[in-house]
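What follows is a single chain, given as structure tokens, in the form predicted alone.
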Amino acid sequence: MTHEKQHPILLDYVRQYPLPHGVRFTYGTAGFRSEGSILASTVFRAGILAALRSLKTGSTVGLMLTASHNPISDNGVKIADPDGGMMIQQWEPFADALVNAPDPEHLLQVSALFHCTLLVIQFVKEENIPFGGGQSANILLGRDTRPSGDALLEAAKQGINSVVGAFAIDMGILTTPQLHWMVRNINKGTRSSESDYMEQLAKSFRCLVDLAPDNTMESKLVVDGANGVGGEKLQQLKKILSGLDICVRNTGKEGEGLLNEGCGADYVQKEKAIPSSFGLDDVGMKCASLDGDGDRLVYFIPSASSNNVDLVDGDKILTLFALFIKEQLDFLCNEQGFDNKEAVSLGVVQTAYANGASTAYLKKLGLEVVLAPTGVKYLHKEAATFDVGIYFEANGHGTILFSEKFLSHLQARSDELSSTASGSESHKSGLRLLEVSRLINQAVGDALSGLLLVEAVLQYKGWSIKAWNELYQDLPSRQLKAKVADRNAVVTANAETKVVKPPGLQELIDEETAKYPCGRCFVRPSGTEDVVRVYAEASTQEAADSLAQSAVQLVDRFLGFAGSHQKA
């Protein structure tokens, strides 16, 4: 089929999904997000985008409907590339242009419609996409538990159907990481169903526990499911798990509360407060919290004082994983494993939100620490440059990447040692690393696989959550946000640690920061909300609070409109 024949088909479909008036959508750090009630046209066009991406790559891609940790009234859409990661950044400008192409309800109908479809045709030519040429495209669809999900799913299907040869495959209600995992596996030609996912996690966790010393550990874990899909899937997973006693609360059942309201990883991490459904009976317990779509994880210990928690955030998770991976690699390199010519590169990737104490601790271990802008797409790219790359944001979103070359070498070495040195620490270390690569979701951050790896490593180390939390002491910090009309008025550089625009703002932030011992402060535009986010660190909580408030005031002064300042 030629472009000319595809063109009128697109026209017919586009008419069904006019853009809402006066709204502009931006592809942020995790796709498009907004109020679910105004997203139909965006999701429809994202369906076109996913179909084109599948045609371009000749592989299956994914489309996920979720707004993660946002309120239940919000929703969003993101595209998963064939490797299971986020859509390549080079396509983001086209994504923005596509979803914001003028609406026929507000402009001349024919010219507006042609504007939209000609945009697609032009992009197809530039990218040399086999559009309307007989090639098929497959798009896996997933959604979380938001009420707006069903209607938006239909819009996504219509967008996909508007591209000849494109097929939508509805995978049902999933966590975001599950969909990414499925896309990655199906393109690798390996087992890719939801039951395969569950079985792999349970099997690899069991193997890691079996390879651990016979340590005594806290087997009881209480998990806050954020009243979202993650809690629902964890309930399913625990049925086939052994060696771990999990109690799930905030599962999303009727009467338990609303999605992400007073619960979830974002709430616990930002507020440092106990989530709903937890109370005095949980004081001192090992607890964890997922976010709304199951891609973030933080741990916490409910405090006996007021409503506070001792937070064990993404920085501490990264540190735990880095300690474990480094120890296994040391066994490999120092015993019968890799010689100096085969030295393995191990690196950790953080954002500016990482607590300064965590960065200092990691560097003290001799690890290479790389700073990346906020957003998984940036951290993932940096982590992929290492044989083993570990990345985590402080909010609990992260994973571990293993290069194919390293895994192949590791498998060969483990096979060799199984016949010559089976049972040696070097052989066990190789087996542990292989199982970690199977347990952790290498496509994207995954709260469920991350939780099981945390538990396996704590079992290996024989640590309580208290011992883990005491690896280092966080510097006091505060996150705030200022509501603004245009978040893009703030432009940053150096992994978002320095403001480039508006001119002069950074100099005043630096002057203010210099007043505080151990002071550190940066501001950045949010990737998901129309706010400017502020982060401050200092030697005391009072100082961190004061520095953050001062930075918010500076943002207001430079941007010219004061907003509501609240915890981020």
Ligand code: NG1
Second form
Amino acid sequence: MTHEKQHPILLDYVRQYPLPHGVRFTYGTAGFRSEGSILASTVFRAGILAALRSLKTGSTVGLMLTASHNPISDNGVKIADPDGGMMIQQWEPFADALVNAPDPEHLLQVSALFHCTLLVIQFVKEENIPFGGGQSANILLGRDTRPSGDALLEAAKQGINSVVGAFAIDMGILTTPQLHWMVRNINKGTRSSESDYMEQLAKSFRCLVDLAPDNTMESKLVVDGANGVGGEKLQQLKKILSGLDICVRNTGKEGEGLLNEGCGADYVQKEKAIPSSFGLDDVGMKCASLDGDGDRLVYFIPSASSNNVDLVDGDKILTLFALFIKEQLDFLCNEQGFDNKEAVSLGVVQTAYANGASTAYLKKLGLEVVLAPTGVKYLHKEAATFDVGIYFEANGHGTILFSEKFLSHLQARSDELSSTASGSESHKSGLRLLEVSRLINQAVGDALSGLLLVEAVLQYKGWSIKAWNELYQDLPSRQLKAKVADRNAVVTANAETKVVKPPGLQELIDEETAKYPCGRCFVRPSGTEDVVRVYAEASTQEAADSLAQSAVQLVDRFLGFAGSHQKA
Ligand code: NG1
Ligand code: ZN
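If the one shown is the form predicted alone, what is the structure of the form predicted in complex with this ligand?
Below is the entire complex, every chain and molecule, led by the chain shown above.
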């Protein structure tokens, strides 16, 4: 197929998806997101983008339709690269250009930049995309349970079909991490169906529990499914799980409520309130909450006072995992014959939103803590530089990455020990680490696999949720949103902890912060909402609230107030 044949096909499709007026889309922290009703052209063009990405890499890529924890009327689209991670950042400017190109002719120019414009010639040269040369592209499509997903799925398919040689494979309703997992496995040539995913999770969870000491534990877990896809999939997983008593609420069934409304991980984390369908009967129980697309997980304990919860957030999940992994590595490395400890690098990655108490605790354990900008694509990249890299956002999005080198080392060691020292603590530790790498999603943060690992580690430690929660006490914090005329006027550095633009703002934030014991405060433009986010931490809740409020006022002063201030 030549470019000459491709152009009319593309043009014909493009005309069916006119751009909405006056909107500019940006491939933000988690792809393109907006009101679902105005996203058809964006999703259509994201289909083209995915097809090009597949052509370029010669591998299968993924396209996921979701707006995660956002309200049910929103939707979004993001691309998964062949390794199951987020699309490489170098393609984001092209993604923005393609999605915002104002008319069919212009769009063609951008698309067909592959041979027309100087810019495109440069892009194609740099990227070396085999476009129009008979190659085929495969794109796995997934969507969450949002009502706008049906029509948007069609738009994505049309976008893919408009690129000659590209094929869309509809995987149905999935959690975001399931789709990323499938893409990764397909490209690795390993089993990649949804039932393979479920079986792998159930099997490695069982193995981990079998490798744990015989501790008695509170086995009952009540899960808030956010009325989304995560709850639905957990119900499915439950059928083949043994060793865990799970009760799922907010599954999205008729009458159970709306997606993310008064429920879900984002609600529980930000509001520190019990989700709908939970009440006084649950006080003191071990509870967990998933977000709308099943990639975030937080735990909580409903407390007796009003609607509050004791929040066990992503930082605490990270801490639990770090303790467990460190212990296994110590067992492993103490054993003669295994390379010394320095040979296995263990690192943890957080963002500036991590509670200061968690960072202090992790450092006290002797762990290397790296700070990355908000957005899992940044955390993931940092974590991948370690043999074992654990990353989590405070909101519950994260996973544990194992390097191929370390895994093959572990496998070889385990094979060797199985004849001589099977049953030794060192052998078991190696097996545990191998099972963790099979259980926990290596592509992206995954609430379902994260939940099973939390449960396996609690079982191993013999800990109640209360004991886990008491590892350290969070510093009081407050998140606020400032509505400003142009959020992108705020430019940050040092993993978003310092404002470099507008000049002068950081100095005033610093001055304000210095007034509060244990004060810490930063501001950054959101990647998913049209706001500047403000975070403050201090020794008391009143102080954290007041510091956050002062920072909002400073942002307003520098950027111009454009609406009411809301809680995060
Ligand atoms: P933005 O809107 O860029 O703050 C939010 C979350 C991120 C991440 C993305 C993607 C906070 C403060 N920010 O990003 O951590 O999860 O959404 O969903 O929670
Ligand atoms: Zn999500």
